[in-house]
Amino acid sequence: MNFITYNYRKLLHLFFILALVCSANPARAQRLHIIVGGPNFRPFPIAAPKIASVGKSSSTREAAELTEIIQQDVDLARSLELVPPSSYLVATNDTWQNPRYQNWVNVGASALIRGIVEKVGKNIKVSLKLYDVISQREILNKVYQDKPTKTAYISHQFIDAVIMLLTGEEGIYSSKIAYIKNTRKAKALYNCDADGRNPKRITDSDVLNLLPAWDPTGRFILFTSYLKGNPDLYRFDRSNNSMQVISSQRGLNTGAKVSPDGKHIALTLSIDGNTEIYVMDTNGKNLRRLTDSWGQDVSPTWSPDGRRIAFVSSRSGNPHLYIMNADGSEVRRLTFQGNYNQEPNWSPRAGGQIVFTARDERLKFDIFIVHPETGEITRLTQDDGDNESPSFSPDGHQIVFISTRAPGSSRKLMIMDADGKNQRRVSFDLAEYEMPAWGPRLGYQ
């Protein structure tokens, strides 16, 4: 956020506070209920100063980690907005249990996160509070006790609790993102937290693996692997770290997506040489062919109610998005603009739109969103390198994608709001990232 934008928002905030005071209506001083993405939506401004280390044993390192992660979580969440820490006023009589509310109102905050951390044996005890600085009251109080290495999960739990309190919706910080990362010899399957922390390699680093996808429970990650030479479909079981082949048809076994009810898998096969869309049960049995065209039919994605499937087809000459019923009937073309549309991903929200990648007239790849009923298209990225492989968050409010924007030109993980705002990088090493898939909420581990 630049200085001018921040001060403009600060002026709006002060105007809002003045309106509350002048109304003299007690009901107006109650906490706002945020409807994320609604016509009057704006992120809720929260200040998050340093977490204090208390007690006889030092927990300075954990306090610094908690401060950094909480500030980043507030900054990344679509429903929240971090008031810049550089603007905070220093007051000696402002404590974590007795904040000087007017100081925080003056910097544009509507709420304030304060907390302390202390050592308790081999664990840490973290006490966190959320204050409504307008009504001048505490509205959330949480205490966590865990290992010192769990500062990220403590921070994620608290910010998800804040989001639930303010919006009535679950947050995204108990979810994970699966992705493909280049290794020295091949491409391996990884996953990480929703903010890019805690990356973990799942498959061997010397095998080519592609196109991960989650099942609705989060127990399984499906992906294509050349482990035995042919591009077969595998399922990784997170409960016991095992892998199982579920489709090894002749040719391609790729682009698998599990239906919202968890009963079926839509995927791309090339059994007879041409790529077509098929559906099978999640155990790999009861295979049914859904498409039959001379063009290439690939990349299926389920509608939120599981009744329809969007996919990419070149049957009109160039790759475009199409929609059909889940039994393959009533196929219709959805996109008519451009000449290279690919990688559709349907929002999990009821009535949600379909995000996809398209190549524009300058041969640059960017991300767009299309309404499945009207076909109206909105551009989400532009003039920032190539942007590809979008995947919706479990609440449908955000999108993870790959971008080659500076610094450097390698592909990195990025997250943006579903309207294209607040584009943030969440991977910072030198490796190449590809094909992210945002999974369901898994709980805090």
Given for the second form:
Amino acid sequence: MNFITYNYRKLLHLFFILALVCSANPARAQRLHIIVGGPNFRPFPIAAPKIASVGKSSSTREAAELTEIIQQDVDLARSLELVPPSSYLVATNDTWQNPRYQNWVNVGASALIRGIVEKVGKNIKVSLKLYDVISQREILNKVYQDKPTKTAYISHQFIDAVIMLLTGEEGIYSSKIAYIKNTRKAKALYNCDADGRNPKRITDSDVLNLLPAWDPTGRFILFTSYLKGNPDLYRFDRSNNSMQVISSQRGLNTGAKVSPDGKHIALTLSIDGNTEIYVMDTNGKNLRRLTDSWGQDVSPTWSPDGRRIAFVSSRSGNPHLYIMNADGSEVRRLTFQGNYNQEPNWSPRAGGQIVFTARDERLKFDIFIVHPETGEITRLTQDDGDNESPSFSPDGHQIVFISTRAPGSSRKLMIMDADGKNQRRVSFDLAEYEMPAWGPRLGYQ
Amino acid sequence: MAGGTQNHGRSMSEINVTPLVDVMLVLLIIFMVTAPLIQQGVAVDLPKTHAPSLDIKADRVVLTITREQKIFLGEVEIPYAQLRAKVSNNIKLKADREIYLHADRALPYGFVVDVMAIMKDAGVETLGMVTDPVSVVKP
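In place of the form predicted alone, the structure of the form predicted together with its partner chain is requested.
So here's everything in the complex, that chain up top.
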């Protein structure tokens, strides 16, 4: 016992010295960076109690909205974890300026978000703070003034600032997701915020639209439309809400993806009857054919460095994933398991993996991820309806996809972490959703 | 898939463990800790012991019960009726699995055990009983 006590003291002494060394280094003392997705990664637990409404004219509705959206944004973010609000121990002397830190430590929080909202003329003024409850100090202080309808954008901006402070990486809340939504008469192109809010219809015609894809700047959304009867490739310009034909070859003009440098489009055409993969400049000129096989070659997706393209081919009988150089050379088969692999989407992170949909032996669709060099496959969804059409978030930490899991078994928009954890629904209306494409960061609007 | 129907028609052969789980305190590890290191708010008249005790860990949650049967988590009073709901989602209790019980010596045994059972359900496996050292014998 004495021996143990002695060693324990020595250890304590060592820790004390370490603590001194660490606090002598200002950069180290300032904050603890968490490496998202690292081997010891655990989401950062944050408490987000009710935002208070202050001032004479009432802003209780905005305060309630902000509370809800901030809690959802913390919950959805890959690097953060929402400490369950039902567990909060709020003392009567716990105020916006002066949190009782121990009560937040006691519910497992490492940080605390506090905020007040007040009416200023026709606008709302929202003050939000982030406190480190371990070192007991304020580490972020932001004030936003905007229209009362902009509560989501205020929350998105603040949570992205929190993520930047804690991880050194940009968040996802300035990005949008494009998708196809089944209306009564058409399949229309829409986009929404990264959390499913603010859905906006883009195409107003009552025709079939499919397979949206963003260009890296976020200005354009490419998609295929039957507007003129043939599946032609169109480009929607978000800067002036105009639509432009990019490719209208005979047959299919589908599955277009813009290269990471924004200069080229890879797409599937069926000019001579068989579907093959082509590449062209973004204005539709300089068309070059990349594949030449008797099978179907479809669904190209660019590697993050733009030097390679993964695609689906049935040249070996069943649809499987293949990889080639961006000029069509050095084609190699990537997947050997399964007999129906499709819809590849390459992570935007350097060295990132390729997520895809596979049909298993029970004819159920599920989402898998494959390493582009080793070919090692990991399953991300299982026993939960059909899961399809995965697309990576701009930071590569999360994946948006379509699932038919309950309730109602209709196709809903879902988001999960890139390792398959935290699968959650982000579309809540009754409509059917298809083919989501997670776009780049666009700024808050 | 092989054996798709393997779970059908099989009789229940396991022992029903539910009544055993009810006797949950059997699984609760209890030890004693000294009081002077408790810094958090509420004053209670602690039991006095001569038994050897351990030093307290400063970062653990302290559960205080006063002579009037008022319950405090840290410095915040939680009505008995809300206690279970309040602690059932507490991620710190689930992670630490340890709590310090800082309760008045005059409290009914039944009430204390009741509160301990609620803590056990919230994920607590180790309970430190805070006592007033009369003369602490160091191990």
